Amino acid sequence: MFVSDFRKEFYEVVQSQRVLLFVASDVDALCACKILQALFQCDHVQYTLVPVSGWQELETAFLEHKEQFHYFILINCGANVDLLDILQPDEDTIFFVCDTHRPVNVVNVYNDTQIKLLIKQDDDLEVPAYEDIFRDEEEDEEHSGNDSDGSEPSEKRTRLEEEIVEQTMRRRQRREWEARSGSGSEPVAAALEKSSRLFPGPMSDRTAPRSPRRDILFDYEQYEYHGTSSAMVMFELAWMLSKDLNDMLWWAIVGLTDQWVQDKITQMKYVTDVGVLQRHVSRHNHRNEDEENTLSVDCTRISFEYDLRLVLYQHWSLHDSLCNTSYTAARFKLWSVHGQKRLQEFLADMGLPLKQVKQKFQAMDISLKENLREMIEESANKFGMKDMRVQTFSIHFGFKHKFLASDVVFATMSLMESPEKDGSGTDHFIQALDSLSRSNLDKLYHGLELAKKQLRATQQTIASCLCTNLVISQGPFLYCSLMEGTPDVMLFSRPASLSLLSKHLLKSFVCSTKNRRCKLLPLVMAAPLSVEHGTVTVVGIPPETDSSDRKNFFGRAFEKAAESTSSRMLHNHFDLSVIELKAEDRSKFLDALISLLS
């Protein structure tokens, strides 16, 4: 059930209580995290933190720690499956679920008992009616003019919970009953039970015949799409509270900036939660200019700015940042000899001299930088660059350390996601957690640089795979394939680095593309995950077109192909659009899909 009152429904709740935060792995649940953390020492509130990257890992975790535990917090997980379906929690625990991925799953909307959704209401969640759900034909038979008060919202309610109850006790007998024949196929039955119970419900059951209720329940849980930053929800609890801190606020806007980097929201929504945040810069950040208000050296100021759409740029030379932002590579079409010829040409037009240009931004020379902004914008215009500037914002630490927003998701994202050797995933997303903190700049700037090269590796493999005709249509979707032994594959076997470079190609391929039919084509990209066990990672990107509302139909899409042909296949991101699947299953697979979408 949704939650509408936060501070007494939620935090009064857990105030007193242990509680484990399971967090995802990206940058919004990181953000979200912290500010929750915040709260939580605020008010001496016991709690264990533990990184989940997928359901295996949530699975996992939430059995070894269910004894200790009655409330579970989920950031930016859960909400789009059945949770009680999955864990098979007792019937006294309860989960709060902050999470962004919609649509909801029905069943945790209508669960008013363990099942607790930490979401703005006012997201546009068109959520279906009680009374259209849960209540099939035969029911309907059984009950007409038996019962008068069959209609009732309790009755009802009590039939989903005596179902509910049912299927979890013939699911429980069937897994004691596999644990005690001990066969040898039982990593590969658990991964495909697995992969059924992430979809209950009408859309696994292929037999059944049409109904309204299938068709309302597949009319809502066709498209994968993303609603308000669980950092900005966070946020608002300790606005709530009165707790709201300035670095608070930044993880807020971090989280935000975070989705719209890796363009999960539209620009209207971006636009609309930024205004929202600026309203709040301006509640922390006001100060009267006399002596006794004056700001000290050392403090953190956050400043709202219409900044330019170039990634590091303030950390890197400016050259650089032009070369690696996707806006600016596929528009120049980089990857040719005529693009890198209209990059010189829009440096002179600016007239920026070529030695200042590739030097590090902070060495170039005061009186270019101070009309930089204005320069850039000017001429950008006339090369047909119409959003050279976005809406964002700045943070301060003294005077020596600024750094953008979307800075700062580009460092986190590298670090919980880099290909180092040194760390476990739960190294890599503590050291990400810590580098949002301001006493830990020291591995912000290493963030940066791991950054810049991801940046690097992700342009390099866009021109190899358009100069080499990589991507190639397949009647309904556009197709991408990254070889073993590309330079740089590693990299991109982590679902976020794969989906931001799947989004910046897709991007790149319709500047570069005549096909006027090829403009409008959605991308399915693949990626070699684990040599040693033959498996790829596959993501599936909507349509690049201005009008796109950001809404993904790849993940049930990609369930109904394997299923329709036994690919052994694993739908184990949070992302349902990500997918594992074996490598020799692909061929399969991809036709089963273009017959889908055909």
Second form
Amino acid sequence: MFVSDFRKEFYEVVQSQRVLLFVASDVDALCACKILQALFQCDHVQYTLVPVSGWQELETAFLEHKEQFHYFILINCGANVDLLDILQPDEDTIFFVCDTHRPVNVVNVYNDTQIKLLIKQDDDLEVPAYEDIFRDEEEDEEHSGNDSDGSEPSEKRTRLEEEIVEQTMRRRQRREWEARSGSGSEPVAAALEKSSRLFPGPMSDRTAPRSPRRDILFDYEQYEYHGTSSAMVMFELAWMLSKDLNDMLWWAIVGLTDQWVQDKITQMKYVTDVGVLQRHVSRHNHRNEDEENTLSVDCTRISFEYDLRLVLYQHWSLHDSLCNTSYTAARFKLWSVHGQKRLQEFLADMGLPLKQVKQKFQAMDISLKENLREMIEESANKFGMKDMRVQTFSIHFGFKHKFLASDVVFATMSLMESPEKDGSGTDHFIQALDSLSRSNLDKLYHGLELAKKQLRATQQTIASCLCTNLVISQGPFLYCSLMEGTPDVMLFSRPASLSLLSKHLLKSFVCSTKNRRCKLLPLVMAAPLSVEHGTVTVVGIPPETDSSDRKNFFGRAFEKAAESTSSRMLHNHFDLSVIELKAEDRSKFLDALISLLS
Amino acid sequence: MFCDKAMELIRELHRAPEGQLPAFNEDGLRQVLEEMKALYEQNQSDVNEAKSGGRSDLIPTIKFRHCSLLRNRRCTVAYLYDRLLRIRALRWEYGSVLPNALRFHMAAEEMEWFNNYKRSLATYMRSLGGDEGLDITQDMKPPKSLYIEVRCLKDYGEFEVDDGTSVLLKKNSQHFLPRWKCEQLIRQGVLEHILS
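Coords for the form predicted in complex with the partner chain, given the form predicted on its own:
Shown next: the complete complex, the earlier chain at its head.
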């Protein structure tokens, strides 16, 4: 059920208890986690923080900890699947889920006791009404002599609950039996069992003919998209408790910017949320404008900026930034010689000498930096790039340290997904979490360096893919596969990096191709994940249009394709459109996908 | 040269950094005691000879040996005393149960001294704060907050908290726990205090 009063029904409940926080591995979750940690430390709530990067880790961690805690908080994981079925908790366990993944699973919505959703209800959810989904249960029964219209809603509910309890018991028995019989089975086979149990939607469970209930559920669960950033939700909670600080506001900004950088929300929603945050920014930071009562230089100041969308341009040279931002690289077509010439024309048009532009940005002449934003915007308009500037925020403290929100997002993302194998996955999570604190600036700068490497590698891979025509049209979608020997291919085995690469690749492809039909196709991208297990990561990206609503149907499509060809697939990530697949099953999986979508 | 071995003992202890207890050098101590015994016997015979035979030219030698004996005694006593001071610091560092490695470095008598020290410290602590006593080995520096944020550096297992429930300490999990429970584990290196 949805929590309406966050303070009474969530915060005051957990304030006197010990809680366990499960945090997913993305920047938005990290920011939400930092805000919540700050609140808990202020109120002395004893908590334990466990990072999770996928469903398997979530299940194992839950099994280990379920004896010790009654209250669990899940950040950016768990809203889009049936939690009670997967985790099989005890009767008195309560879950608070703050997740951006939509659509929210209907069992989570309509469960009154154990699952509380920290999601605002006006967040364009379109949950189907209770009666639509759960009424047809009674109509399927033998003795439908009693008209379901006439019976009380409470009777329906008890019957429904009995059936749910029965189903849960059956699944629990099935799981026990499997655990006893197949304990030494290969992980992927076990994972396949889990994946078919993970989404026991109307398709795989019942053999009854299609009913309106199934249609409604299918329509509801077909497209995957994202809602309001969890960091913003947590910040609103802090604001309600009057415990919000500038630092928490900055984390909320970084969370929102992460959603924009990864193209998870529409432009309209981003602008609306920026407006909401701007009010908070002016509330906290109004003393900066006042000449007399200014704060010391070391204090944090956040300010609203209408700044260029070139990534990391203040920490890099302008030239590098222009070459490695996907927006400019795609529009200029920088993988071709012609594109390089256009870039030079662009710079000449603004009157910026090449030597200056290739220097570090902080070392550029002041006279050139003064009107840089307006100059670039004007010239960009001439070259067909209308959205060169974007509304965002910047933070600065001390004399040296100034960061745009997108800088911090890229730095943290690179820290979290860096391919160095010196520690387990949780080491990177901890490093990324630390880098968000102001006292760990060295980690943030390290993250910026990693981000630069990552961006360069992305652009080079895109250039090589386009020049060697690796993006092939398979009919209903485009397909691209990274071979094992490609340089920096290990950078792209993690889901967020691969998704970012795919989105940029699609944008560049759309700009480069003349085929009008291909411009509207979605993209499926595969990259090798692990050589020993022979697995690849496959990502599906919706088609690129200016006004797209960012809804992704690949989650369900992958699942059905894998089922029909019995490919060994693992749905480990919280984003349903990212899967792991055995390399041998790749071709038949693709064929199934083609026939499914055409 | 005389007193060399005693100097060795002192040097060995000087080399060990503050707070560490090297193994008890039983051999070295035995050698020093033997040297002292030899010197004493030689001195005894020389004194007898000087007194009876009237050979006063032996007196400087006797004086020299006597000085060596005094020096040896001073060095050995300093060695033993410094070790005792280190062992006392261990009680404040590690608590009443010492790790096994350290126990092997102590002689039997040192162990006994340690137990006696523990006992008198415990009696004193019990006598302090009314009925229940006061644990003065905690909070060696004034604490800034009741609860601290800690991160687990290695897999430790279950750890019991005040109200009877337990927390599972796994690598890289972060916890927010009462300060007094965590201090021991921070000293042992299982948890790391995070200052944000």
